[in-house]
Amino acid sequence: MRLDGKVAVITGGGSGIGAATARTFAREGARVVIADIDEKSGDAVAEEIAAAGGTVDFRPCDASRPEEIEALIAFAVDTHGTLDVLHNNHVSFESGRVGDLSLDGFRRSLDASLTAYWYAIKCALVPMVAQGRGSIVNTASVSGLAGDYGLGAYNVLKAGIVNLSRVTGIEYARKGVRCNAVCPGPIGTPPIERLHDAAPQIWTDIREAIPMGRYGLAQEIANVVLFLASDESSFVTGSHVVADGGLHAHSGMPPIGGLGPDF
């Protein structure tokens, strides 16, 4: 198993891509903390995780304040004795156009998302730069690389967190610790299927935007993160895995001259 005895730490782990990550952890090994906001999410999570066999806690969390943070982490190490994996996968931000915008929207969307993400960092590299080894793996996106309408914060704080990842990994190489983003581009978590349910034409139209014709899985998303968590990414640091079916590749013209994507 590719984590196995390691302790691994994942925030907004109770749904989606956190909650596919950590029963992907889970069935590799790892003793896995769980941390959401959500607590019937979480639990539900955990207690499934449990059932199978796997080691696992719930926290709740709130990762906008930095006191909740700092007790998730020290509940980990506290708990299983270390701090091998972190992986930073929440996220909360406003929608609209930039000019739209509040201030205090924008500020939340950083505090909630970018700011935690190195708040649970630092808090996390005490013990792994004592240990010798860690892997923090941050969620960011391809929205994070380019550009969308009507999500700027996102935009903002997604691009903060690649950067975040190449300067952690490069300050932290020579001391064990790893650091690396994965990119998804659209996947069906909760919040894609409520605008599948909500505005049927968006979803159909981001969905036809994806080369691969379709929405990407939670799953596969928690398998580059294990990719990065796991010691076969042991000479990977500092960079960013983009897993989304090809959209970022495209530059975004229409077919020309009726060479599109189906032939």
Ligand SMILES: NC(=O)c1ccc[n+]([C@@H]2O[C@H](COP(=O)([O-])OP(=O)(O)OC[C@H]3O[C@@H](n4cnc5c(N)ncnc54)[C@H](O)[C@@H]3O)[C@@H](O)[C@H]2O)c1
Second form
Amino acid sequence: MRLDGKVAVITGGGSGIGAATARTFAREGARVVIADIDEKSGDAVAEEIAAAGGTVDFRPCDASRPEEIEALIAFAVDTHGTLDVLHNNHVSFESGRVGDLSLDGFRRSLDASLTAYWYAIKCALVPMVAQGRGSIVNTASVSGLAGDYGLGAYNVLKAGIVNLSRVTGIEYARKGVRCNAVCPGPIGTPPIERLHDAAPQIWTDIREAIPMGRYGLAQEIANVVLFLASDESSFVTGSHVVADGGLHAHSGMPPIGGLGPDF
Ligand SMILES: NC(=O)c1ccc[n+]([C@@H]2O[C@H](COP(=O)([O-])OP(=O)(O)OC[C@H]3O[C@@H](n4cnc5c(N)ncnc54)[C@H](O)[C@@H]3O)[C@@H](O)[C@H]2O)c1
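To test you: the structure above is the form predicted alone. What is the structure of the form predicted in complex with the named molecule?
All chains and molecules follow, beginning with the one already shown.
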């Protein structure tokens, strides 16, 4: 098993990519602590993992609150005596054009989903540096590598996560702690399922913009997170892995002379 006996904390582990990562980590032998603001979904994922024989705890946690992050990391260390993996993964943000975002909404977006990642890293570094090993994996996005219409706050916070991963990676490289980001493209998780129901044409347009012609699966991102969390990526730090069906490789130019993705 690729994470045998390792202790892993996952924020936003009650749904989508975080839940897929929690299941994957547990299957690979990790002792998993799921943190989520949504108690019902976090509990349900934990119960499912436990029923399958995994070692798991669910901690209700609003990761935008520093004291709750402190309690989360303390719980993992107190319960299991160590912390090997932190997967920062939750998100909440305000949508809208740059000129239309509210000051409060912009600040809350960065606070809840960028500052919170940094604070969880700061807390996790204490046990990780003390034991001379650890792996931190942050969920960024292809939206952290380029701009999207109407997602300004999200673009800024995800770009911040990419560079937070770089600076953490270089600063702690000689302490045995690695830090990387995963940059998913559009993945078929609950927010995208809701988009499918609320705006089916936009859902189809996004799918068609992906060179592979489909949405990714949460499991396909969990596979990347597993690689980055495990010792298989032992020489990878300060980096980001794009998993997006080819979306970010496209310049955005429409096909010329009918030479599109279908042939
Ligand atoms: N789905 C995509 O297309 C996609 C693409 C790129 C990046 N991502 C990123 O992947 C991550 C997971 O997204 P998802 O699609 O699985 O979403 P999701 O909504 O299925 O899961 C997110 C989870 O985070 C939890 N959460 C939100 N705010 C929280 C807080 N303050 N404290 C603790 N938990 C909180 C939610 O309750 C939810 O369970 C996010 O960082 C998102 O930006 C998703």
